[in-house]
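This document starts with one chain, in the form predicted on its own, laid out as structure tokens.
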Amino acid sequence: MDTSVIIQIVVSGAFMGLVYALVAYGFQLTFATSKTINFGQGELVMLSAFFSLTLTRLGAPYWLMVPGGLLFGALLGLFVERAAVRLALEQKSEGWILLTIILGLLGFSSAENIWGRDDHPFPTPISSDPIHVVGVDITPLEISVAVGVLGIMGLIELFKRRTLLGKAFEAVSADRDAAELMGISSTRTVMLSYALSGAVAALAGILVAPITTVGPTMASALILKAFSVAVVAGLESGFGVVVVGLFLGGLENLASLYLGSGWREAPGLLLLILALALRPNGIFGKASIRKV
């Protein structure tokens, strides 16, 4: 097979890669902060989706849509913040991981209600012709992706490291009982990355609806490739979860390309098993130190 033909197909998978590493941050922002994982944050990206696919619908211009889809997707985050984790939290339980994946349930059962369960075409002001560049086929709509997903967890990082409120976030992420002795507020931050986490899942939803619709299930497969980068990086390294999201958006449509469409999603589920099995803490994570 031609070489140009091969370095095309890895990556446009490497673009839809960069989306499972955006929903992949979004577990690191709360793992970081409560050491939880919203298990329902797939429907949050198709919420998210659904309520600026009806934006739109309304008479929305896209700059308008963008915003108010990242904060209705920080207003669902709070929401499962308050209803399925900080309980939990407070009585040192594990219930929030059976509350998140309820959530996600009734979040699922509710777009079926309310939009149906056929898939819808998200409209969008960005071409989908192709731009060739240095021997590829590129899209705006790819770019677009490229830029969104790179651009939010920039400021993320920036408002983490530049900010009062960034450096109250990384205090509790590195000792949570210490960050309290110091006046600041787990509580609150622990809400901030959830909402923060929410509006990564909107934005996820509004990169991808373009490419895939939008329908009850759109996020079924993204969560659980999500899921594997975030493991395989390590739940404390957004650097990390940029580069196996890339690797693995590419190395899917290498499997599809030569084992069948059928084996697609072969490749995450094989790098998850291995992860679990020889690095718990992922390739970029720290290795784990137990004082006895």
Given for the second form:
Amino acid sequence: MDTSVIIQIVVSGAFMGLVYALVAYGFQLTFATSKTINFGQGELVMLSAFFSLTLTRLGAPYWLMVPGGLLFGALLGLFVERAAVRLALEQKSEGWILLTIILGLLGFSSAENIWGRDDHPFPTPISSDPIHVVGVDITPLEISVAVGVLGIMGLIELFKRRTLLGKAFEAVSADRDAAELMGISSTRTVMLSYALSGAVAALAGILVAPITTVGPTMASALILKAFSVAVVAGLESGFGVVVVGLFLGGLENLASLYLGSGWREAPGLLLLILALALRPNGIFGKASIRKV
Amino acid sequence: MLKVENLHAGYGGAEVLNGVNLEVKAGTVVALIGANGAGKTTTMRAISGMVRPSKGRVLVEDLPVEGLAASRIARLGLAHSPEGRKVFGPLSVEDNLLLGAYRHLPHFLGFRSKAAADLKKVYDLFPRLEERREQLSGTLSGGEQQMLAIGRALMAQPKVVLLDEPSMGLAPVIVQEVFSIIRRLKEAGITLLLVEQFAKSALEVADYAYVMERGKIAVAGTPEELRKDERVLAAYLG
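Could I have the structure of this protein in the form predicted together with the partner chain, to go alongside the form predicted on its own above?
Up next: the whole complex, starting with the chain shown before.
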């Protein structure tokens, strides 16, 4: 096969991989502060995409729809924290696992009831006519995915490093008790992490919707792959999820090219199993040392 | 400044404190000594809100704080430098210090300039921290981490400081250094409650001292009085 076709396929897979990376980054945000993740994160992606679609249908322009969708995602994140996570954390129970799954199922059936089971196209002013860049065709839509993903991750990382609130976020990740002794409320920090994680999931939904269309099941495959990316990269490194996301996105497209489209989901699962067997802390994760 | 009345606390039903009473007057250094397991650290944790007291009162400047979240109590001006130092390992020395001042700094931007005066004070007290300000605090030596934990507590401009076992696990030379720092804090008029294994050294800096036994205050008095008490002499100062 022609090399340029292969490169083309890897490149467009990599753009999709950036979306996996973004959702995986959402897992990292809440894991850092509370050692919990929202197993219903995929439904959060989907519900935010539906909400943004509704905003668009009501006549909201793109520049207004995006922050509206992000805000909605952040509110959903806060709801998940309040309803499923906080109580479990206070009682030091693992109940959050089941509770976040249940909330996800609830979100799924709500979406079916409100918007129906059909897939809807997601209108966007960004063109999908390819531009020729050094031998590869790239669409402005794909560029918007890259800009959106790297932009929001960059902003959040900047917030963590440059503001005192961001440093407090890091302090809670490092040692909750000691952070409390500095006057930093760990409850509020966990809330903040869930709001950010929700906004990140919403952006993933908005970015991916014009490519995949919007429907109740739009994120079910996406979330599994995001989970693989998070585990393979490790739950600490933002840089790691981008690298692994790009890699998995490209690999997936190669698998469906050479083995048939039914094998598309295989590399994600394979990488997940390999990572769990060989490097449970992830490629970019530090081996956790339990201090006594 | 700090008053503890009939404080009871424990972990999961097992009571560790059975009615602790103590008082730290403004501008004084009070030592809390006693054997391992007597409840010294639990007393500190119950005061600062890390453990919820089951009974009793804790007053910071006459304001009852028992039952509040640790972060609320910290924001009211009680700085607790905990046992085992608990510095934020993945963060730099300076970030640790800035977080110490969290309660009175702006949370977004401009916090660095507002903290400059406090930072300078701490760096004057601990020149070694200034040399290592960019270093990750997890890579400091034990002694340096203890200096950082104390400096971090001072950054809060606290009304009262709790120091739990600042000499724990440190080489004798460093222990001496820690005590000379405590002496300087005393000269600066800082209100301090000090838990120590090294009872002798603690009594040398303290204005007043309490001896704990089995979750209660057994003996209290000035260091001179305690040095004359035969029981204390035999058990802790021998």
